[in-house]
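First, one chain by itself: the form predicted alone, in structure tokens.
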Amino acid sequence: MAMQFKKPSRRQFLIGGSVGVAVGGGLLLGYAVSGPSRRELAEGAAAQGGERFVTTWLKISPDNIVTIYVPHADMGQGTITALAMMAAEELEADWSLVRAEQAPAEKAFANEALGNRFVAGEDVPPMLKGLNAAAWTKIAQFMNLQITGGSMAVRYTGHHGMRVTGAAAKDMLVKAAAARWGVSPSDCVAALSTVTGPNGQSATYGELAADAAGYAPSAAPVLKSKKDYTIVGTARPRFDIPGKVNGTAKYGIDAEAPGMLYAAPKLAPVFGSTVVSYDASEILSRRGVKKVVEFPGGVAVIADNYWRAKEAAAALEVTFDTKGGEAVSSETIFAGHDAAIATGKSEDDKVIGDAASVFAAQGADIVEASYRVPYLAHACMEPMNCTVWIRDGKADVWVGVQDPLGTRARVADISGIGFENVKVHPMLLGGGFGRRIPIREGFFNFPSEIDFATIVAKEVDAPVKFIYSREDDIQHDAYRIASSSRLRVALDEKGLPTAWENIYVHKDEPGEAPHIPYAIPNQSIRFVEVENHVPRGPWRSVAHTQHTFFNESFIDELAHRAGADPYEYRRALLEGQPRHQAVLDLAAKKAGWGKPLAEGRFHGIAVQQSFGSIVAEVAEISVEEGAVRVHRVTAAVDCGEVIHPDTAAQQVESGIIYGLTAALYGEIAIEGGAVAQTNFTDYEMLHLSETPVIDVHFVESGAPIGGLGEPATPVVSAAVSNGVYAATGKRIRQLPLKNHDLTPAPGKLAQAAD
């Protein structure tokens, strides 16, 4: 099956000149330019009884209570609730009566603010917003843009999209009881969801919404100021626990609907595979079994339950064309990253002066390692599923994915059905770290579980519901990718470096994730590409989790071969980097850094900027019969400002038991062209025994609102693996640590205590 698509240029997006900050929410004075207002839309796709639609996002019924439609998927993260606690602080609305929602997988709430932010990112003057963001809300419509992921939601949909949704609904809301009471605008007063007159006249907005819808809404309305929020900043009750509590909650994989079959794959092992051929005569003959259906690099069988099509698909023997790849293997794969670095045929990622002419410089001090990771896979608690049910030329897809509309778009493209025939049923997501995406160029380039289950679909009179089991999901993931680097410094005679150079394999987004906060004069960053039939795909932190052990292992090593404490020597290093340093500062000080710790015990230390966050970490290990055992992790964030505090110190902990997951035991191997691995016996988590007590702190320094789902997993492999040198004297260059005898060789336990 070809899947090509052309990732459109920078250029491409530049509409009529105009590039900037996004006014969010479906706020366009330009309504009538494009035809019906996206309100009008949103309104036949999500209201009901009297309710009104004041903006996009915005919905307020006569009982007054407010619905805030959110362009993004929920995977834990409580984003739909952060996100409408930005638009309702801006409303003045009272919380008691603000409800929140995952937006329809509908043009109408296509996500303009993310696309603007994303690509463009630059301001325009303010006679240009109105023009800017319906030119985007063209954009994201025509990109079917919905994505969740990058850690985007709260700094590009909720700063520049959901607050200003909430301020402009409020002005049109007070625009309208002005016009009521015959008075002016600055007279009336909004809060807590009623509006106030100066003769003590009120009107709560469920009483006033029909009447505000008629305002255009302004493109750039006042926006509060930090000083006097009431709702962003305070830990309000997520919407999303209590379903989760008490067991209502729906996943994709909880799906049902009238007489639906259950599809299990039987995939080719070796990547790239295709069906030669398979007798399905036995298999047909099973109870159950309804039908064996054909797709790109594998079958599927269907059954009238999982565990009748499951078994079935394990005991149907297929051939495969390999095409040769049992050939690669994750030896193969990483002797091709060193003979590419070797051959010296690399691309200039980022040069600052002149680092060849400090290399060559006689009597050079130069310091050289290579440090490598393997592939991983995501690992969603929920195993990737989707259900599709295809009638009367149209389409039902239930599914939980971090993109509803470029899966309804998908859908419409293998089914050949028309987008508009297509009904996309957003479901909860039992995890997604990047995995539940459908093909888009740059993310998976592969046919996924949303494809197969729509071939399959197409064949049967009967909703399908298409699961991997837990083995499928392992072997056939979009793997974050295998990455090597060959590191050098020249020092001078402090051990303090003059020149970087780092090349490494795969450049990838983001694209600063190589690039090193420290002051050293002479850089030479550079990449080069080797390619291989293993799919790949976003990882939570992309390119970070790679790129932040490499660097952040490197600048451990240098400060050890200098004798100086490795806290001090980043510190010293990042000289002009104020928030760099306090985030540093903070960490090492809630970890008692230099302080005498418990026998056995060291710190290990790390630092990384990653999504608009700068996020140090020190993680306090021991090394017991030769494993490595964390006790404790430290972590200073500057995410610039805190929306929800309880919601962001989880996203924290969760991004360091993902990453520390990743660093002790995160290993995809390949072996004959397959995964070698096949379920959490051989793929292992974290045991929750193993948890260490996690301490988040925050520092608020007023810079631009950050992410924060990913920007804690990276850095926690580099400081666990610093802390190891800390302990054994061995320095880690090579993820999991499992893989490694961590005994301390006679004699080193004593000296790195000393």
Contents of the next structure:
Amino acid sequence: MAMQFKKPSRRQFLIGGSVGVAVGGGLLLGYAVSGPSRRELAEGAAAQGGERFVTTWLKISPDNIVTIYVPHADMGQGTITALAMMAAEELEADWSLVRAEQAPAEKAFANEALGNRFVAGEDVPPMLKGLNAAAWTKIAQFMNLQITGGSMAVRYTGHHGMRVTGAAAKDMLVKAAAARWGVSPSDCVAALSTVTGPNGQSATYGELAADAAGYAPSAAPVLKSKKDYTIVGTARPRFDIPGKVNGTAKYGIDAEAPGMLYAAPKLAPVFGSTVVSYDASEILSRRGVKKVVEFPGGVAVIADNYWRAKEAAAALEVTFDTKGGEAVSSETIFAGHDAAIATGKSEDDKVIGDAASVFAAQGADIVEASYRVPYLAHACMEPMNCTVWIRDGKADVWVGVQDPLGTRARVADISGIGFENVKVHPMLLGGGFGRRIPIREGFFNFPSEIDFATIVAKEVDAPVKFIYSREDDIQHDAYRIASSSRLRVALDEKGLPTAWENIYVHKDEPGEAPHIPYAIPNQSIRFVEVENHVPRGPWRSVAHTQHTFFNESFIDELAHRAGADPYEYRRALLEGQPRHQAVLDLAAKKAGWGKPLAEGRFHGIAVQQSFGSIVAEVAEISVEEGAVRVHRVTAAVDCGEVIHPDTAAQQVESGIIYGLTAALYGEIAIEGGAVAQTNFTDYEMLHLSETPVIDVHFVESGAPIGGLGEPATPVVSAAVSNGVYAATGKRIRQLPLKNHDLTPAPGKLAQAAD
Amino acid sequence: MAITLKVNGTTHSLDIEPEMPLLWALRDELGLTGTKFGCGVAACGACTVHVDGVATRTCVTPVEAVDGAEITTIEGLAATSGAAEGMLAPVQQAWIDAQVPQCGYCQSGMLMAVSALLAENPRPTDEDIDAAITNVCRCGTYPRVRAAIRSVTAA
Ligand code: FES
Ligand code: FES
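Alternate state requested, the form predicted in complex with its partner chain (shown: the form predicted alone):
Entire complex below, previous chain first.
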């Protein structure tokens, strides 16, 4: 099913705040949408008093340089470059004269294109869907939507903001040139940042910019057709790469401010604990240690060097009140899941037909299986950090986050300093993956390092760089939830399901993640809620991570049970889903599905739609010394349209490696109410030596642009596990794979030896 | 106690604890933030520099152990490779050509590890690369890391 965006009913351009502003002889053009949201939001939460949200700004300076301000963080997914390409394409800019940077954390750059989709209840990023109405109202009032996540930058900002801004600016430049030469605009041509006239006249955009600012932008500029693209669809070098190979790129952890001090926390291991007492007298006499500051759930040591702060924090004895949290463990959590699922007191998620009567029918052939996955940490490469300087009723914040404006609102809230007096300096992010979002209402009320840094900075007369150690990061994340699912089907005589039942734990975002694309006439998809004290948050592809593993593994079970080829079995059930079938076919073909593989190699397949894209993956695996080894992953991706082929492929590679790491190793276990893992030593990462060859193929179906940062991630765990079944006959119903001994049973070994 | 650190050709005399890890001396005392903190326990390689040409994880290397040694960080990599002022080392250029970095946070350490490997073994086998490059990259740039290494070794 293709998703359609509603067209914003009213578009508005802003040029430096009002129509037509020349800046230093240049042109500054912004694009705003103030669409149907006002009426649709009953109480007018958004855009009150004529305020508007703006997505996109484009600046042309007299030296003919075009600068595009992108209201998204670039976490390495190439967003800033891809979005600039979309604007530059419509602008007919000379790419060598285009620059792009992240928009400052100012209201003018808040993300309206995104806000509108949210308000209209369309397909929106999960971390926004999670917000309740009250939270949304608050955010809208702060106009602080600047979130990057949900694979949405190109889909929303790019499509609704960048393209329109570029096209409108080009029209204004052409009009300015035509007026200057006394000719008709239709006789002028814009190309490569220059307008040429019918009699050989020529002027650069830079020369025309000041005049162009005098024209009102068209509300509905004509966009180019895809066949005329010269920039979009080509692999342009990313703007951010040079600084990332010479050590000059500045991440949050590299922030510098005059007289800066460093803070290292001692965090309560058990979630929800409070500080009872501590004795700081010994550490306060240590070299460089300035102060200790208590905050909810911990104590921070402030010193003139992070190592000194960290060593002192490690030596600080703090007594915590665990509030009974130590009784919680992975065992009690999963036992709670099983009990909740078994009671049958579940709520409907999606219902088609009447599954219950099919199951109740005489002689029904029923198959049931229970699956589960553990908590997962994000483990961004750059440990969490935030630098805050509070003085004279003002706050400066240096941090790399997925939502700079939300961060600004959060620091304003926590510090009591007015929003207007908080300045956020966006820094690069050393990984995000859903972790670097300051407001998580709807997920969990999660106090983060940004909150703690703010509280600490209020007590210190200097800028303070607050840094989590890797151990703090692993043990104090907002985790991908631990989840369980009990799946049940009734099969017809051909082994095809006539009824599908799924009772799973926790209705997470996005809401459609537990649903299946398969044509099964009776479906009962339900959920139970089991609360515990472990913070949860969006993790790359969010609920798709668990549900794709559950559903795509179970479908594989059914295929084998029917004696069918797992690819053909899916294909048959995907009748009427041509996009799904197309990626499945392409992945199968490119992987050589069904053809003989090298000795000891086996294939597993899986498919999932998420964030507007559909991804099929075939994993080629072997089992060596009882452990799985993944040699190759072939991915076919339908994301509608490919903007930047190189970063698109890179995001798919990245998503697969992130998902594969979790499938093989990812497990956050809870013991005594706390996280048992500590660092990369026991929360293991995939390394270069274990990385499969990854083959990526795109299908450009022309469907609305889908996301790429996330959709490749959830598919790989099922594809690999299904390969393990093909290799060993062992069905993997719990992740990670490292917990399974895949050594063949003696009987089987004998067989193999035969 | 005065520690002498020779970093990227400049000699610094620092009055710091001998057990302070080199990582924090570089970052917090000398302001060389290109070298990154990832794990603190020698498990990720983000903090890798060259000590007398050898790839070294600085988060577990006390400064007293490198007193007087030649230390090269990512900021000095181009210069030690003999690149002209403002130019890049061959591996850095290969990284740009292959568009390796994503978030980029691990890449300083990755480049230092790779450049040390290639200095010692200009024609590494895939197994040599697997054994030497154990740096963690959460963004999963590994396929491009290998391709970029190969573009240098094939040259
Ligand atoms: S920070 Fe030194 S190896 Fe990870
Ligand atoms: S590029 Fe992000 S961790 Fe390697």
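Residue numbers count along the first chain shown, from 1. Keep in mind that this is a model prediction, so the values were computed, not measured. Heads up, when I say rigid core I mean the largest set of C-alphas that superpose within 1.5 Å between the two forms.
For residue 682, a C-alpha deviation below 2 angstroms is recorded between these two forms after rigid-core alignment.
The Cα shift for residue 184 between these two forms, taken after rigid core superposition, is 2 angstroms or larger.
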